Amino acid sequence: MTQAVVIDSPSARQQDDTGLAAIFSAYIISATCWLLFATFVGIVLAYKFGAPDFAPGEWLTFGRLRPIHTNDTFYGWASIALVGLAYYVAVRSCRTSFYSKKLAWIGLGLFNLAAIAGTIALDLGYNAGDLEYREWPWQVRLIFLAALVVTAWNLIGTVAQRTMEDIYLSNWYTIGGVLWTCIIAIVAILPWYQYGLGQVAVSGYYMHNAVGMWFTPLALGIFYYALPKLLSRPIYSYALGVFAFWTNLSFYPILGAHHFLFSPLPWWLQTTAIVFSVAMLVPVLGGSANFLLTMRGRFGDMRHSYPLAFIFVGVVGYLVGSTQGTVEAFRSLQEVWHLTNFTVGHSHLTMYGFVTFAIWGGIYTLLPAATGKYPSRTGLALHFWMAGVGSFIYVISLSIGGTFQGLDWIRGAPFIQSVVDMQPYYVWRGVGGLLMFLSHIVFAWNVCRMTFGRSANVIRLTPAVSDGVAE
């Protein structure tokens, strides 16, 4: 590793801040473009349920658009945004400079190259088969793996040259998430396991850990940095954060098998996945309590701080979505909900209500601090309420409709009856999805204000914060 960079002149500090702001902004702008594209595809998919003849054509079939929507949301929007936030947190919390700005730009290029190539391949009909969240051809997934390796190297190098003895908790989560995902991505590419039940087991391992060992630790790392910044107070318990970190690592990797209950996978493996799903309540409750106790006595601040409101919704989404995942893992409830739209609602509660709201809270807190430019309060309000109401309608409608769907199957009703019963909930799904997409357009406008706007024409909406971690 290189030695710590000591910035001892105002001009050097200004140059370093400008470079950090440029990289951070580029990651967020890029991620925002993918958010708009991926969720526009999601809108098309939502309306195909209510109107099957909508948007016909070989390139617009559900089988091609659905993996484009999920993969671009995962690896275009969420991955790029979280890496950009992780870089900013690493530099600021370690009171140092980038280990390598060049590597940060290379990583951004690789992430985008993978997303572009994957989208084109899927739309042309080239894919890795029915392997959820890893439909990209293996060559494209190698590019994504290269982006992860570059990011891990750069983050570790940045933290290694910190100007303080301790490593702040956020960096535990972000570096851990990147390193774990490198391992997960390698396992998912190796060909030796991709046959028969081995493929089923690896698919469960990959799809669940893509959320729990990639997006979750990075989003929690953002919480641990942004929340103390907004409140100007330290996190409630550093020890509780470390405890949640290690228990998440201990319990989460085995959970994927609970997606394949009643399958030919060994019964003991399915049961083990259920047991570890229950054990996940330990880090979930511990982490959620840590964030909520940090906010204790300050919940009223959300009336004046939309960034804090976004983070609060993200924390609640983490608590409710993860607890719901534990409940879903029981065999008795899997009989009702498995393969229904309830699962789609659950996935959006976690990836949207938790991860995406966490990203937005982090961006609205930290991007203005990097650029000195702020969005309008009206833009923040429109974004928050349209995204919040839209996602609520989306999740509730699919949860109710999916339950009726499963009950129809259990009582032996004709399959078409479950389709008819879902029809009104598909309509509400479209309504909620449209509100969510409109909120993303507003978010894109807010990002433009925070990156290309003029400081004199914007309003400061978050408290002044220092470059270091809240003491």
Given for the second form:
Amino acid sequence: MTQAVVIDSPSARQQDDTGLAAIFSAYIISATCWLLFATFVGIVLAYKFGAPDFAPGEWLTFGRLRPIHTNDTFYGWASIALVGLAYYVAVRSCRTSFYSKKLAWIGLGLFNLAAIAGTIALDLGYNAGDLEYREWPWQVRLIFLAALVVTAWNLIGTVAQRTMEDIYLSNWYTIGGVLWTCIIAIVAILPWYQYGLGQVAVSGYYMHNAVGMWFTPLALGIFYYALPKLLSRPIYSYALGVFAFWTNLSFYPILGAHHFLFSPLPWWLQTTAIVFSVAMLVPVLGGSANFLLTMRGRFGDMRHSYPLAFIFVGVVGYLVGSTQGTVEAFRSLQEVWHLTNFTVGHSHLTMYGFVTFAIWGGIYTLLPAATGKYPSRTGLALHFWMAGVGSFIYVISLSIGGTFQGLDWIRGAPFIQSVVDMQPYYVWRGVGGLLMFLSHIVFAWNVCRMTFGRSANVIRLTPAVSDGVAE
Amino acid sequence: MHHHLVGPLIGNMIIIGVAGVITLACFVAMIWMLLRPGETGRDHPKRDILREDR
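Show the form predicted in complex with its partner chain, please, the one above being the form predicted alone.
Time for the whole complex; same chain goes first.
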């Protein structure tokens, strides 16, 4: 352990708190801008399903807008928000200060530079090809990798100068996630893997690990810090949290091949991916049970704590979405669902129902603690219910419609029949998506209140459940 | 379900067997930790985090 940094003078402490709040706020504001942009693009895409001739210009074609929506959601919104939260958790849980505020600002600049350059490149038609979630040209992905390295360096440096003996569990997850993603990002760039069958294997490896080894550990790390703080109650089993960390690390990297069942990839690799998809139930069921048992007897607190409600939905999204992922990996079911809209529903259940709700829960819990500024109860309620109902409609409609689509294909119906059958579900998808987008506008307003608004009387997380609203 | 790429049965059995045993052992460990969380010490890190961070 390096030299512990203890800040004992009130003025230095004040300065340190202000610096932390400024960095944390900047990450969240930046991420919120990307959320608004990326999901607006998503709304345009949803509209195009109903009106394919709408906005026919080459810059607005489905093939260009779709990767802009996914990449900006991944690398603009979720990545920047989670790194901002991870920094706050590292500094506070280690009772220290930033290893380097400058590195944090540089990292934020690099993340944004990558997202802006990637968006422009994709819209101009520069696309790395059919490599899902790594459509950005490799030069842009190098910028993103640089942002990850800077973040890893700063997080490790911060934790190394902690004033307490143990490294709290949240930091295992967040630092682990950043380091794993550095490896994934490097593998995705190495030129000798980018052709032939090897490229297929790396594609599966990258696309699945970009979710499970990046967003999942960071979101879980936020749960492990925010939930005990909200409830003023320790996590049910710390050991199980550590066990889930190692099982996630051991099993997840092997799963990617389940995206390519029935492909020319070696059969043993596909089978191994299926078996370890089942093994992933260990960290998923164990982790979810850990969070839910931490909340035992306190579920009623959600009536007056929207931050807790966001986290609860995030935990349920993690449990249901990940379990669904295991089920989808079975050959018999993937035969029906693969390449249908069911998969789109699944990805929204995990990236939205789990990761995005986890981020929102973390922001509503921790950002007010950093800035001393709170959103209104009405703003929280509008955000929660519109996002919750919208995503529910979205996921259910695509799950049902996607199943019909797959069954149409299996029974050999003309392809256009599956399009006709999907039509009402596309409409419902648009309705759900619109509600989700409206909730993001409210969220942006809430972020403004938490960063530029007036300070409240209460500036710390209270021992009882924080209701996350101004007093 | 049979597929022409399925490969030899013995190879599939070995993969499923080894991976399955690892998976089952992890399930047992998970359930054990859920039933007996322990960690009753007052200075355990999970309680320490509840103190004021500042």
